[in-house]
Amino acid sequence: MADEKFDAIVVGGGPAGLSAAYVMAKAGMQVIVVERGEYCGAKNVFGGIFFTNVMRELIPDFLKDAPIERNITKRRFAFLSSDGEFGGDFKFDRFNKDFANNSFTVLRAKFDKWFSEKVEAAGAMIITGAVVDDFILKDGKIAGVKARMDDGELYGDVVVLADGVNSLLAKKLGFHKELSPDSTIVGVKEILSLPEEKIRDRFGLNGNEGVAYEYFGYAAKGAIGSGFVYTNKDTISVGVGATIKSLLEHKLNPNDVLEHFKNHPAIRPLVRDSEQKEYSAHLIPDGGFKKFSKLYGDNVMVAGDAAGFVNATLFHEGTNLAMETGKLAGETAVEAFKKKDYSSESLSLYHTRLKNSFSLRDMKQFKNSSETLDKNPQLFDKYPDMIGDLIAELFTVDGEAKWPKERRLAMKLLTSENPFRLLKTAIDMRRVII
């Protein structure tokens, strides 16, 4: 292998690399993939929803035989209180019937694994287990990678860089910048072995019907972040996020936070006589929009969690937007190998195609969230709590007439709050949501 020339190297065995794989290897380009888990899959972590939009167009049937866990027709989204919660949620049968909302569960050690497959059906080839430390130059450009294994000297024409979150490869070239505490979030998940009829009963699910539960507020212990509950066949993923600025001002382990969050009393119920199967910890971009990495160079592109392509807001996407920026650096690349042109100028259709399409779109919309976020922490501490006492008190049935206890609950409030903080907060909010 040491002599042989590659058309494209994508590093990394991720939805972003093997999107960018399957489409060049579609293609007639020849292609390989170097991944560092024992398979691919091994070693990716996520939350449980996976978006399929994406896939669908790649592979329009894929539901015939991928590792699906469950269909997602039904989302929660609430905010913890100290002791008590307060959201709403939405169901809709169209879910069920044909899967228009493309929301799935499913576990990444079988579905990328059952990816790659299909991608080295295509005609690329995938090596696993192997680390990539370095990039080979010729002449000052990029002219393969160096990886740890025998004949480690890979030579293509073309890298794709889709290697996570802390890309040290996009490092190397100036692409990458350094990660902040402010915009970089610690996520812990475990998934809990629960039987597939107890899930069904306790979530009100018929036959492979799932549900994402999101929580917001105290959900991260005071600290910014999230946390969720999503069903599998049978097990649930449960986890929480917060942002590494936010864990050390509180001084809170991710660990402890998590076990805060499965002991919340409305957690509880949904989680008890679980047993856990597996524990996993992963770093998640959230400087979303204004601190990308630089997207492409001379004979290189950079694609998914390494370039930053995460909406960590109300959506909580990220692998729809993985293998929608592996999918088009794999039709820029297409385009390059047709002209034989890899240069940053004509990489540079990789950029607009990104401009063309959601990702990049739904990225700038949201571009001020995780600053915004930063600047209003009473929404994880104070807010919830203060909240949650003026609902719990609003409809407690003891006798008071209801007009006088809304005013008074209302001057409670006013004088909780500063009026001015409330209406700046209530109007930071829109930039995260909407």
Ligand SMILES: Cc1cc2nc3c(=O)[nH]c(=O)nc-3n(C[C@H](O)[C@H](O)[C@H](O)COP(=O)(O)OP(=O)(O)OC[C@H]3O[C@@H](n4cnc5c(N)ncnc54)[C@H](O)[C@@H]3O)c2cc1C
Contents of the next structure:
Amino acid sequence: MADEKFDAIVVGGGPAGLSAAYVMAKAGMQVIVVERGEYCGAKNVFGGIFFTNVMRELIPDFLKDAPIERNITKRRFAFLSSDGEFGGDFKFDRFNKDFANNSFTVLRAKFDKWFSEKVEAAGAMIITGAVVDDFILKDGKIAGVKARMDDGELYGDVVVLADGVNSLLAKKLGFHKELSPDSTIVGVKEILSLPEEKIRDRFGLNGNEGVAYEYFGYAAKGAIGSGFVYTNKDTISVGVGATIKSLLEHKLNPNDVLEHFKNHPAIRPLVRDSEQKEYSAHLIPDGGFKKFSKLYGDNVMVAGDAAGFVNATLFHEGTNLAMETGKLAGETAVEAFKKKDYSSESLSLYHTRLKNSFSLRDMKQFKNSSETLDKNPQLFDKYPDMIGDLIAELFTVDGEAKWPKERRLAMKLLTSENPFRLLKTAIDMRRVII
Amino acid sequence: MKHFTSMEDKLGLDKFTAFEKSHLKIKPGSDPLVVERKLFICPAKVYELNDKGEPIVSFENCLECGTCRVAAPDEVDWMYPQGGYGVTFKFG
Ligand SMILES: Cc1cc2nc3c(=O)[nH]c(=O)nc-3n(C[C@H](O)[C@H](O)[C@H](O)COP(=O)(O)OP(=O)(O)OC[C@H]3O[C@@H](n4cnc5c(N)ncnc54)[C@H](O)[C@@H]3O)c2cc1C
Ligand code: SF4
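Having seen the form predicted on its own, please provide the structure of the form predicted together with the ligand.
Complete assembly follows, chain above in first position.
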């Protein structure tokens, strides 16, 4: 490959890299995507809901052949106590129509592969089974990348780094420091198969409708984290995620947390009689805006998880941020290609576009969320049972008159927790949530 | 519910193609007890101590998440496995 030169090299064939490549190839640039997996998607794991607002811009008729599992029409947010759950959900029929609220469950091994085929059809070249370890520098500037294989040198005018959360390459450039244990979440997940009919009956669904259930509180066995249950066509995705710091502190292995979650009385009935198909693990960068990487330099831009674009609050958005940042990096590269100027100054257009995009604006809004949760561990160990007990007692039918019972429970709450701390936690939580 | 709970059985669900050389190392000079102090966090239980108290790294079971790298940056020497090797997810 040594003598070939591309207009652009994209490292990583996930949603960020594929979006960048798609935009550049459509504009007539010579693009190569380098992916370490056997195929695009082979290494990729998420919850999850693929949010398709950016996909709709790039490939408006994607629903024609994209491997979609279900339209998410119902979402539930619940708090687990040690023996119960309390929470709220919403379900709207409008989410079942037309664009389905841009919220679809997908399986990444299939979905990313499908997307990569669209990118190839748009004219980009994709090599799989090749891991990029380093850059090629010329006069101190990036001139290409080195893949760990014979003849692995690839030359290009601009490199889009979309190598995901473990971006060893962005680290190598000094664009960001190492991920920190308090703001990095490890997620583990199982795919469980169940007949379609059973999934519809169990979750109360028609046709292609699906649910996304998110569980907070005691979902991660007391660690700072959450759990999820999502419905696919004939499988369900069940998983938990927790910060590395709090797992270390609680001496918990993520798989033990997952076992605990699957056996919780609120979850067990949802997963019973199913057959295990796959077990996986993946990180989520939850450092937010404060831990962002530098986003561009001479001949290089960073997009998606590699730069830290994940909104892990209630919204659990990552795929759309990856696609948006990839798309904007691609558009910036197209402008640079026209000007034949890939200097840092020229690529600063990427940052300008990000500032006007939902991607950077959302990251700024939630910039304190992981820190806030880290400072409020009581939400994950003490409060779930404290609040759960109050609700359970209030609704226990035992002949106690309501007024004295309510007073007794209010007193109980105030003696088990400092009211100011309670109030402060409530205020902190509001900032994390909306 | 007759689900697998042991790590061995769960990893048996996945497709792995092991490369001849390990992509994971415990840095020379590290205290082997890092395995008990921190590396218990590995979701695939790749790190264990043998009877002699020496660390064993079953790299062929690695799910390539990066957790060990973040949990013990001073002790773990981490890189991606050779392209095309390692775990291949069918669902993801
Ligand atoms: C447990 C969990 C649940 C989640 N749930 C959701 C959800 O419900 N909704 C949502 O929107 N988001 C969710 N996310 C986040 C979402 O998955 C990510 O934000 C998104 O995948 C990021 O896309 P990306 O393209 O930046 O990175 P990735 O999807 O990680 O893609 C990076 C690609 O680069 C390749 N690669 C890496 N290094 C190299 C290299 N050196 N050489 C060659 N190739 C390389 C990888 O193999 C991979 O294909 C979740 C994440 C996790 C872990
Ligand atoms: S990368 Fe993940 S699965 Fe592999 S050894 Fe490290 S913690 Fe374990």
